[in-house]
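Take a look at this single chain in structure tokens; it is the form predicted on its own.
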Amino acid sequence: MPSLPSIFKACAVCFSLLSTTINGLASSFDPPIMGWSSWNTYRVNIREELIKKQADAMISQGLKDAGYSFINIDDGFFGYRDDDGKLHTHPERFPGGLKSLSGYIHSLGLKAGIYSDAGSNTCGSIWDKDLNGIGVGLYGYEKEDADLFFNEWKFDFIKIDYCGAGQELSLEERKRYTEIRDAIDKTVGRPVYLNICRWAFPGTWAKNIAQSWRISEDISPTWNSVKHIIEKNLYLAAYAKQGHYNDMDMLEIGRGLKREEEEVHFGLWCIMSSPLLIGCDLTTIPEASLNLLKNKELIALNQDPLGLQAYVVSHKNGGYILVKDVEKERSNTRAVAFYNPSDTTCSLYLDLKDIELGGKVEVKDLLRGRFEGRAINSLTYTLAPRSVKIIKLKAEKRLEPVKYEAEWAYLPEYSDLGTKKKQVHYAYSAEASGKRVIRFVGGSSENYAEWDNVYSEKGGKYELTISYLPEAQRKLEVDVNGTKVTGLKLETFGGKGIATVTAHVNLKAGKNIIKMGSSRYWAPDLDAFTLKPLRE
């Protein structure tokens, strides 16, 4: 059996950190997009004259100086294909074409979106009944639509769905959106930016070919809707990095929903990172809303350089803390949300040393956009039914970690497509420190569990100690930057809770690797792992 350093070696994913173009992707480090989307409020009922009001109100609003920039136009302008293969639009909702109304929205300072489905039919033509979005999905025809949308009509970015290629055809995902990059990038000769709408986490794939992935299924106005898509991008975390995101949908907000649950809709939007795309009609929108819209500090969460996006940190009393590092890694500044999904008030208490903030710490209402004085130790908020408190800490010192959550890993074989029996994933625990574990990682040398961020301040000798669900027929391989870490006997007795297991570990000075799986065998369910320096 190959050597578990070798097998990690071959199975990682690099990743280029240069700011440049590459493999037609737009920079590494571009954050979220923020624009407009035409879809939540008209689905295919759209016309040119809806798109330019939508677009001047952009400016006249002050959306656009806020830092939302794209009008994007979503399914409905189709009218049909020609027999030589060429795309038309509607003639009578777009008299004037979409190359002049491109030009009309760039002329505004503001980029350009459209749309497509992976398959021949659009999502429209079959839960709208919109007979026009037959057989002009791009199926067939992408180098010719690429070719149509960016260098003819100048578009900017594409969202791309899948109705026609899953309903339809059931088409296999990864090889579609591989083709239609491929297309585009040998087609077009500057950046496009790609949104794959899947309405699941299609798989860590998707990172080589869009700037964002939908995670879900369509949003609704409705509070249900929203609490189940934070639900589903709670544990992705690891998955947001470099320039790409996970897609929450475009947001609901001027469209019903409470204050709260707005607060709680665009604040989670924010410090998780997702594309900012409103769905409402820009010309009635409510102060309120508009206002929510514009809060400079959660915009500035959501398009911080780190372009990181918050992880659970506490799951207690039927509430969640999320944390992320903004500006700069590992500086004193954090932010950090206390969310209430449920419909009863709820108290959340935070040590500080568990997000590794210590001394005196400065702390700031983003939603308020208020001081609100300093803390020493600990933080305790109640929060009302289905509210959210966002707020920016700024402490003295950052301290070393000292545990890591089996839900914070990245895992190179998850999707949440339902397509494997067995696949691995986050699983509810009562028993987990998080409540969650990683359930069936192992069984091949592709699927592991990886920390990449395991941070050390000085190196040295450590206890490393795993916290895992025993059960018989389960295997543990760890790797530790490169070095397989041995003598690790496991319990194989379940029903009896959590289980530890511990190790002396090597680490260096900074950002460390710890790799977790099974060649040949299924892990255990994998709970946390602590580390303890082993001072001499």
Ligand code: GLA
Second form
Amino acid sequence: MPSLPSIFKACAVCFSLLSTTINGLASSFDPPIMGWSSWNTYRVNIREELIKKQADAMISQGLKDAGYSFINIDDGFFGYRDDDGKLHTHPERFPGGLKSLSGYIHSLGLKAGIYSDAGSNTCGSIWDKDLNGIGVGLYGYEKEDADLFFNEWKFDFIKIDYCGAGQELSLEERKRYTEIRDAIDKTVGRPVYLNICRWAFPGTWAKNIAQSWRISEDISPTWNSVKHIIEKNLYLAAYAKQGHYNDMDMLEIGRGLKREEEEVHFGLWCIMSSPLLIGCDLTTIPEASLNLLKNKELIALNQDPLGLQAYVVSHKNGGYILVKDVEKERSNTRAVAFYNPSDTTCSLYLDLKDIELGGKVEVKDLLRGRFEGRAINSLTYTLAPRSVKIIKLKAEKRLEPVKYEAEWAYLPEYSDLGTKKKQVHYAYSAEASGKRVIRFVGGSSENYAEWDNVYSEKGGKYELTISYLPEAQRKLEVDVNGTKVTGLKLETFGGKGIATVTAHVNLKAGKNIIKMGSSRYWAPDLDAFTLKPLRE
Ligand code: GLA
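The structure above corresponds to the form predicted on its own; please provide the structure of the form predicted in complex with alpha-D-galactopyranose (GLA).
And the full complex, kicking off with our chain again.
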């Protein structure tokens, strides 16, 4: 794995440009970070000795060898800001300050992470009555704190929370996080990992600022919490790309979940390329949980050089099947998760054509680490309640895709902050093929849906069939590689279930980009589209 500094340049906006050749890989981006964070177990009750012990345990438990490298100090280290605006650490909890502590972490060959708030007060000051968290946030002290955290104390990562900035100061997220990123870049002459902690997908702007962004409220060590966060991330695969990831929050492995629940938790965090920050006490972690956290095959899915998040290819019988390319784009190897979130047994059937695999397909179970033989045409698994089966498939052939679901699209205007009434989003629809449609696309030329991975082996003429929910006064503009598709006649009366509209389009060999939207009117709710080659 390439180390951070070798890939990163000095500014964050450079990160997305770094699709250079590294260690001989055709394209490589920083994988999600792996490490430990203090919050889940200790909340604000942290101290220097405790952090050192956890850092030591990271090594002695074999976690560093497994790839975990960050020791992140969350809320609770703040002391006060003095009259000159200088921030001080908590006099009892961190009497030696954080410079020597980050030095200790670095001396173990690990990286050090810190925490702050975009406003004046920390979340701990509000929710944990930690009075030392008052007036210690970044607001008004962006450069001073950046200088302290990264130049003086030498931290490598920062998580920036939003309690003080949001509920207290009502700041606008994009503007606020951009100001902070700019201040860090101007003050610090080396790369700093930034995590946006705004408890909901903040908008596609986040990738220009942060390496990861939280997509949900805080996790807790309960099945419902784990299940809820997975649900929130199921349709966000289009936003996790090239070193920028959806953060499903710190891990609750080793904190009382049942074995199969832990497998779901770790397995899904891995295949969905979330940062992996362990949240338990590493000195007392149960053996089975430790072994799960060290599962090489699952970690490889998480740290895969393509940096992709698995997307939902099928949602039936209350279960989900997710898939992603691994190792090399469009190769014959793919990773698949069969996930049963329900409290009853569920049978999940996968037609291998639907994940573009043909011929004989070799199956490896990644949780158990064993080959399970070969499959042809299809796979069916019966899953116990609250369980997952994660497999790697190696097929004889990779087939050309036929169908693209609406819920796989990248929506440049998507956000989960709840600030707009008619916000473009992935909505439930009983009639839609994957039970999801895109709602509220259109109304402006910026609010469109994009599939940037429409693949044709040879290129040529195709029949494009779009399925949608018809409604009055909707318009649809479709664009293939920058060329407008003409002659699309939509049905205009609602209440008829799914309708389709067809056109002929030209695809080039390789990747194509299809965009759908409507620059003045709303577009209809979109369900999916198919592409059938036309023989001439
Ligand atoms: C918020 C964050 C948590 C944690 C606490 C600290 O709730 O979402 O992850 O950092 O603040 O107070």
